[in-house]
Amino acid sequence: MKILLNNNDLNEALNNVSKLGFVPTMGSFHKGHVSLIKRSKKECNKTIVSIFVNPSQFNNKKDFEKYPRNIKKDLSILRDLKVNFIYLPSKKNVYHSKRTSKIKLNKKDQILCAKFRKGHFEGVIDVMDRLTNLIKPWKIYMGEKDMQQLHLVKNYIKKKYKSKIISCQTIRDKKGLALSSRNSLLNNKQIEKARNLTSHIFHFKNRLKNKKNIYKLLQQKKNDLKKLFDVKVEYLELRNANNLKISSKTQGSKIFIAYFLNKVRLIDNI
């Protein structure tokens, strides 16, 4: 396992590797990290990991003071999986250039996390596109609980790079709830507020199949998880999974929803 500190050792380091699997981070390893890891290393003859945790798409600075950090924890965990390469660069590394032109959302992107967090995905798909341009990776593993994301950067870097998005499925816990390292900031009890909120979404889902009026159901059922749940929902809407335009039914579609709990956001698609 090689430990990348800078941008010479990332271009000594991958000279003439062919088939590089690449998984972006920002640290705080959990098992839907893990899964990522397992996958690129699979599919790939080599895999590289960058942890960074990313101020441009923090619209909040108290939110990225408070980002959980652990590279000890997760060094050990990159270790054990016998990963090629770590990535570990400073902001200097990654935004060594200056941008030609500025990154701007479409209208119709402006939607679910865009609406409520400004210039977030702007940044996410900045940092994307350094880091692809900097590893050049064959494939990047990216996971399916921030879909937004996950679509936005998939239609940007294949406009420009020919390294090739891999989605890969939400890993749940045994409850449910989906994986996040924002998780580790909440209480037990908090933690299964969070899971009975879930399980709660999953049957409201399935509840929807063939209902008209679904527009007004989502509303009257945003209401309901505030005093069900004492939770502060930014957004509860049903959409298609490949698109992410607004939908009437079910199939092929998700639920997406952004709440806090305890100050702490979490997001999900179901």
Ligand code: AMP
Contents of the next structure:
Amino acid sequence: MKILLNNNDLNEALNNVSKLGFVPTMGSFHKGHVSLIKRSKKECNKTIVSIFVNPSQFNNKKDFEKYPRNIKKDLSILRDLKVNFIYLPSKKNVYHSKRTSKIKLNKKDQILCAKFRKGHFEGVIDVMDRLTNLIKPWKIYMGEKDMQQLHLVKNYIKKKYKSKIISCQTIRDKKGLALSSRNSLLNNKQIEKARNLTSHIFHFKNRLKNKKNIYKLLQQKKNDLKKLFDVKVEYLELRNANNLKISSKTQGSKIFIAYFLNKVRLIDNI
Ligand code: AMP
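Compare with the form predicted alone: the form predicted together with this ligand:
Next comes the full complex, this chain leading.
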């Protein structure tokens, strides 16, 4: 396992590597990250994992500061997985050049998280552009847990690079809660609440099948969730899983949710 701390290390290590799989992360690993890494290892000759908590995608400085970091444990997981390369860049390594044109989301993309986290996806796309340009991977592995991110990055990268984005299914705990680094910011009681809320949404989606007034039922459910689980729901919407357009049937669609449990913001698509 080679730890690459700057772009010189990176260029030297990747020289002559073919069929390189890339797993971009912000660290604080859980089984979701591990599943992406394992898939890359299976499908590619070599695998590189980056750990970089990208400041430009946080619209709130406090959120950036309290984002969980756990580099020692992460490195030990990567060692056990026998990953070939770990890229741990500094901010300067990633942002060494100025952009020639600003990244802007289309109006149709200003939905879900983009509506509530101004500048977030511009930051994500910017960093993914820079990392892809530096690493030039064959395949990039990303999770469906962050479906909107996956969708936007895929559309951007396919226009500019040969690298192919591979979408990987969401890994959940035994009780259905989607694994997330942010779960480590919750206490046991809050984890239980998030699990119950998730299972509530799974059942709700089943009951939506063949219903006509889906929009109204979603609005009602959004209010109910506040009362039932004492959470602040940002959005609860049924959207087509391929193009993220608003949908009125559950088949081929997902319920997208973002909510605050105390001060921790969680997202899922079910
Ligand atoms: P993050 O470190 O949170 O930026 O996530 C790095 C990658 O792991 C992203 O592509 C995420 O979508 C993916 N990921 C996060 N949580 C999960 C999960 N529960 N299952 C599958 N992939 C995930």
